Structures are given as C-alpha cells and as structure tokens.
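First, one chain by itself in structure tokens, the form predicted on its own.
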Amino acid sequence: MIILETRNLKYTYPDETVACKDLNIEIKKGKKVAFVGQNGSGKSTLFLLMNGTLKPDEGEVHFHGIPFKYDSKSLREIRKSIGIVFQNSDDQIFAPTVYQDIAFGPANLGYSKERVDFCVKHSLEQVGLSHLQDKPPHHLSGGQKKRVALAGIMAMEPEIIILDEPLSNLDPIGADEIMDLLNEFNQFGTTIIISTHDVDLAYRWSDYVYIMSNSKLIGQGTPTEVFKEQELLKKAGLRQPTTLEIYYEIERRGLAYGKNSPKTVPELVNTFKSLDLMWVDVPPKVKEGDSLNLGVMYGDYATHSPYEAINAKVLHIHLDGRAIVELKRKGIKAGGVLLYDTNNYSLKEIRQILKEGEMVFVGAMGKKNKILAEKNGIHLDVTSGVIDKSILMALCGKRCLILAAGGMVDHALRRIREYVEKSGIELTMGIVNRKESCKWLEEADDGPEILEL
C-alpha cells in the first residue's frame, strides 16, 4: 500500500537554485525507507516538501492517494500524521523545558490536558530521558537533543516520521541507540524515512533505497540492487558499503559462498567457506563412522562442550589418536540468546537468570534498559550492535541475555530468526514471559517464566 507519494515533484529556491526537479517517489506503508546522496543533493528540500513545509513549483505531493492541500487546516492534519525530525536539533527545540518542548505538538493538536501528558511521559520513557522532563533543552548534549526531538514528534503519534541526517554529530552509542529507537517505531508499524550520506546505514538498516544527485532521482531499489552497482554509485558520489566490498573480496578469491549478498557482520561470516573435513583429538572409544559434537568455544574446536556446535562424522582415526572428521554445516548448533522484556521488569529474575542461565554476555537495547541496568548493577557487554554482536558470541558457543522492552523485543527476535533460518545454524532462542513453546531454563517455583522458541 502507497502511504506517501511525490508526482513530478519541482522545486525552486528564490535565488534561482533547483533543488528538486522531476521527482517520482512512491514509499509503501510501514517501510524503512532511506535517501542517499552527498550534500547538496535534494534530500532536505525534498523533507520539507514531503510534510508541507515547503510547497513545490510544480507537481503534487499525495498521502493516501490525496494531494496535498496547503491552507492551514490541512497543514495541521498533514504535520499531525507525517513528522519530521530536522538535522539540527536547535531548530527544532524551544521551549523552556523538556516536558513543554514535547507537550507542544499534542497540545496544538486539541488533544486533553491528561492526553497531553500521557502522551508526553510515553514518549520521554521510550527516549530515556524521564529523569529531565523539567530541565531547559538547551542545556542538554547533542545526542539528548535529538532525543527530545524525536521524543515530540513521537508524541503526536504520527503514521510517518521522517529524519533528515538522524546521526550526525553523535556518538557511536548514541547513533546506535537512535537506531534502536527508529526500529522500534517500525515494528509497531510507523514507516520511517532518512536521508543520509552514509552508505553502510542505508544498506544494513533500509528496506528501500533511492539514490540522489543533483537535485534528482537517479537510482532506486531494494539496498542489495543498488548498492551493487558501481556505476551509478560512482555517478552519485558514493561508495559501495564495507560489509559488501569485504564480501566481494573473499568470493573473488573463492573463499565465500552464497547467493544472497550480507548486510551485517554475522551474515558476512556465515558467507565464509566451511571447512569440509579436519583433524580433531578424540576420546579413545570412538570408532570410524561415529558422528561427534565439536564444540566451538572462544574459537577453538574441542570435543567436550556444554554447547552442542558442529556435527562431524568420522571417517579415519590415526594411530595417535587423531582422526579426520567431515564436517555437517546442517544441524550446526552453537550458543543462545535469550531476550528480557523489561516491560515486566524484575531484578530478582535478572539475577536469576544470569546465575542459572550461565549467561556470560550481556547486552542492552535503548537508553532506558541501559539507564535501568545501570541503576541496578548489572554489567554490560555491549550497548551498540547489539543484536549482531550477541548473535557472533552465540556462534562461539555462549548464552547471550538481551535487555529489551516493547518493540525492540519483537525486533530483535524477527533478526535473530531471520539469521538462523539464513544460515541453518540454529541458535537457541528465549524470551521471558511470552506464552509460547517450552522452556530453555528448569524453572525454579518462584522463578521467571523462561521460554525457548
């Protein structure tokens, strides 16, 4: 279903710079939509005249199939359902205090006084910013900033956000954390669209891409097609993303496999050539033509493991000992990750869990769990790259335990199924408190409700 679409879209600054010009664009409803291309290129122009801000020379912009109308009445309607979140979070805040900044937006909107501020401490939570509803917004850091921005167009609870540049001036950690935000929106079904200049976010993060240049429209597909071709990458200025010039690398000297080109760093490494056969040290009992568990720990083959691995045959054993196994890619089993729904939120279950689950890796997606993991004194692993990085430690044979809450929840387990089904290696997958399946843990009485999926 089209949501959002651009028909010969022309605009024109008043100095006689053409910033758009014959611009075609159809973006489908609950889609993660991402526009590249250099500076300069249209992006911003093409935003505002995507939510009314700016109206175009000539051409129509449509939102459920109808044309944009630009009195003031349908303005509000239209900035009501199509947010847009400026690169520069100064322009955007300015009110006295945080709770005001957000509150602005539902309050113009009509919405009741208990709306308004149900609205506004949902949205603060789901930023983490709680702690400094009442502090003035120009006092906070960039990242902050662009919380808050969003935190108020999130308030209006809009059927698109756009973001023009979401993670400039951030940090690493804050750029992941804006991501994990935006994936989140997603999965409750909010279609969001960036511009951005950075390749290797467009291609792992969108489901469509349209490439810019000169104020026009020079390329569009899913990341996998555009991203592959260089020509049009080399006219817009741009290079192909790492993950993809490392994967074209490796199969041009035959060490990679796969018809599907890899996004993330997990998928590159499951692209890699498994080995077929190798020597392994085996117990004395076993015989030629057995089939062995290889544990994968910390890198290493070993024949005893808490975690089942790779399955081997065995097809010679040496008078020392050694044999020479094959290796069985299909029933490839290493660790496991299990997501915590800090919805339902018990520290007497976390502690649990990371005592009886031998849990050795944990991480934690958005500002709040990692603000609540703080507060309690639990350790974090990793807080950026979350889900791809929990997935590699899984590979190496080792539990993984993801704070999570809401969406973040169903997006990381929709990521972690697609990995498994991709690659055929199967990683054991919990959730706590979702009534599915059976169990991956032995539930104490007054334990948590862990479950295996």
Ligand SMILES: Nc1ncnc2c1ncn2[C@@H]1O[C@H](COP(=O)(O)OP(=O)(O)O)[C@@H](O)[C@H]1O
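C-alpha atoms forming the largest set that superposes within 1.5 Å between two forms make up the rigid core. Residue numbers count along the first chain shown, from 1. If you're wondering where the values come from, they're calculated on a predicted model, not measured in any experiment. What changes on going to the form predicted together with this ligand:
After superposition on the rigid core, displacement of the C-alpha of residue 322 between these two forms amounts to 2 Å or more.
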Given for the second form:
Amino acid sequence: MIILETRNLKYTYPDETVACKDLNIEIKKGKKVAFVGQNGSGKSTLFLLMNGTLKPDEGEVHFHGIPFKYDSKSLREIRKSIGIVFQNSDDQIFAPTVYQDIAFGPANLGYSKERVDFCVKHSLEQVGLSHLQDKPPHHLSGGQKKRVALAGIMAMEPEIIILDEPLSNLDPIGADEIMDLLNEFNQFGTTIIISTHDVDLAYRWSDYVYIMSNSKLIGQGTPTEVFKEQELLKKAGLRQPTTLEIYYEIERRGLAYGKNSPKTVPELVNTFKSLDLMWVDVPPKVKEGDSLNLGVMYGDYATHSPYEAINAKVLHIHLDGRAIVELKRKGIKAGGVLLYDTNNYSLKEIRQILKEGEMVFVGAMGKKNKILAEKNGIHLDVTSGVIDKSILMALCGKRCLILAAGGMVDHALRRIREYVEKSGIELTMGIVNRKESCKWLEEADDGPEILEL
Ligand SMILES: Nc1ncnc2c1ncn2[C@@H]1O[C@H](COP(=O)(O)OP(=O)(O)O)[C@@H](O)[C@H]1O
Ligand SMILES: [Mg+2]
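Could you give the coordinates for the form predicted together with this ligand, as opposed to the form predicted on its own above?
Then the entire complex follows, led off by the chain already shown.
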C-alpha cells in the first residue's frame, strides 16, 4: 500500500535555485527507504516538501492518496503523521529540559496532561534516556541529542518518520544505536525514510533506494538492483558499497559462489568458495584413494569456522611423497544465537542461562539493554553490530546470547533466519523467554528447566 506519494514535484528557492524537479516518488507503508545523493542533490528540500514544511511550486504530495492542503489545521495533521528529524539536532531541540522538549509535540496536539506524560515517558524509555529527563538538552552529546529529537517525534506516534542524514556527526556506536532504534520502530510498522550519502548504510539497511543527483531522481530500486549499476553510481557521484566491491573482486577471480549480492560481513564470508584441493606430506603406507583424517585445520582451510575437523581423500601421490588430497568437510558444527527478550526479564534467569547454557559470547541491542547489563555486572562482548558479530561467532561454533527488547528481538531473529536460509548453514536460534522453539534448552535433558522460571 502506498502511504506517501509525490507527483511531478518542483521547488524553487527565492534566489531561483531549483532544488527539486520532476520528482515522482511512491513510498510503501512499513518500508525502510533511503534517498542517496551527494550534497546539494536536493534531499533536504525534498524532505521538507514531504512533510509540508515547504510548499511545491508545481506538483502535489499525497498522503494515503489525499493531496496535502497547506492551511494550518491540515499541516498540523500532516506533521503529526509524518515526523521529521532534522540533520542538525540543535535546529530541533529548544526546551529547557529533555522532558519538556519531548512533551512539546504531544502537548501541541492537544493531548491531555496524562496522555502527554505517558507518551513522553514511553518515548524516553524507548530511546534509553529516562535518566536524563531533567537535563538541559544542550548539555547532551550529539548521539543523545539525536535520540531526544527522535523521541520528540516518536511521542506523537507518527506513521512515517523522515530523518535527514540521521548519522552525520555521530560516532560509530551512536550511529549504531540510532539505526537499532529505527529498525525497532520499523518492526512495529512505522515507515522510515532517511537521506544519506553513506552508500554502505543505504545498501545494507534499506528496502528501497532512490538515487538523487542535481535536484532530480536518476535511479531507484531495491538496494541490490541500484548498487549494481556502476554507471548510475558514477553519474550520482557515489561509490559502490564496500561489501559489494569486495564481492565483485572475488567473483572476478573465480573465487565466489553463484550470483550473490552479500550485504553483511557474514554473507560476504559465505560467498567464498572453499579450497577443495591441497598438497600434503603423506606417510609411505598411504595409497591413492585412501581417506585421511587431517585433524583440525585452521585459517584458509576451515571455511565455516576458525577450527574445523577435516577429512581428505588422496587423489594423487607425487614421486617425492607429497600428495594432492581433496578436502571433505562434513557435519559442519556451527553454534547458535539465543535471544532474550528483556521486556520481560528476570536477572536470575539471565544469569542462569549464561551459566547453564554455556554462553561464551554476549551482546546487547539498544541503550536500555546495555544499561541493564552494565548495572547488573553482565559482561558484554559486543554492543554494536551485534547481530552480525553473533552470527560470525556462531559460525565458529560458539553459543551467543543477545539481550534485546520487543521488536528488536523479532528483527534480530528475522536477520539470523535470513542468513540461515541464504547460506544453508544451520545455526541454532531461538527466543529463550518466549514460548517459541529453543532447541538447545529443550534438548538439554539433564539441564535445568530454564524455560519454566
Ligand atoms: N535556503 C536555500 N536557499 C537557496 N538555495 C538553497 C537553500 N537550501 C538549499 N538550497 C540549494 O538547493 C539545492 C538542494 O539542496 P539540499 O536540498 O540542501 O540538498 P541535499 O540535502 O541533498 O544536500 C542545492 O543547490 C542548494 O544549494
Ligand atoms: Mg541535506
């Protein structure tokens, strides 16, 4: 279903700069959409047109099929449903305290005092800033300010959030936290639109991409379709995403499987063809056709984990006693990733799972869970890029636990499941404290009844 649409949109600034022209866009509900283009390509102007802050010279913007009207009552309705987070948080945040800032939007919509309080508290909790509610926003870090701005928009429960360059000026951890939040909101059905010139982010994150150049759209499609097109990227002054660039290089050398477009490091790792032949020294009694156990191998020879038990068949024995063997890998033992939904948590249970489940790698997603772990002395091995890093550890046979809340749990599970489906490598996964399958714990017949706690 199309939720937001622009038709032949054109906008000219008073100094006669044409910032947008011929823009025809269709945003589907519940999607994650990225507008990618160089500075000055028209992204910010388009975003201001898409929530009624600017009025087009020509063309129309439609929300749920109805054209925008520009009287103040209609604009208030539009801005409640289509929230915008500006590139610079200081343009957005102005109240004396974090609480008051977030309350501004809902109070303006005429909500009752109780409802405003509920919305603000809920938003603060979602972005992990409850402890800072009485602070003046201008004392916060860049990442915290961005989260305040986002909470202010989320407090109005919009259907669409538009974020202009949401990661500019954030450190990698702060950036990760914002993306985690956006994924979480999206999981609950909010349509998310971002602008960025970060091709890696757009490629990895979005469902659909628009490429802008010189105030116009010059390309669109799924990230896989769009970022394949070298000519298009060149025209837009963009480069190829790094994962894709590496993939094409390995493919060119005949070292990659099939026609893939890996988006994440685990997917990229999985496209490498295994080295199936190798030279080994063999004892004199070994004959061609024999099977050898090469024991545990490392590095290049272990394709799915750093250490892998490998058997080999002897194909040929050279005069000098060295042999060419074909490696046989079977029964690749991968570990798994368990998720713990902290919306409903018991510390005793978490501690028990860590201990009894022999979790060797623990991660947390979202600020709230990082604070939860820190407060309770739970050591975290990873706090950013948690899903991918857990998958990589699971491929090495390790058991991982991710602390996540609500929608993030489903998001993580979906990502892991997608990886399993694409790669064909079986990873154990499950949500430990929801009534869903969780093989390790069910199969551990001598283990404690963790699920019942
Ligand atoms: N307030 C303004 N007045 C005049 N020209 C502007 C204004 N804001 C942006 N522009 C111009 O409009 C074009 C598009 O800018 P913008 O929408 O900010 O692009 P982007 O967000 O992709 O960097 C650029 O040529 C820019 O210089
Ligand atoms: Mg801009």
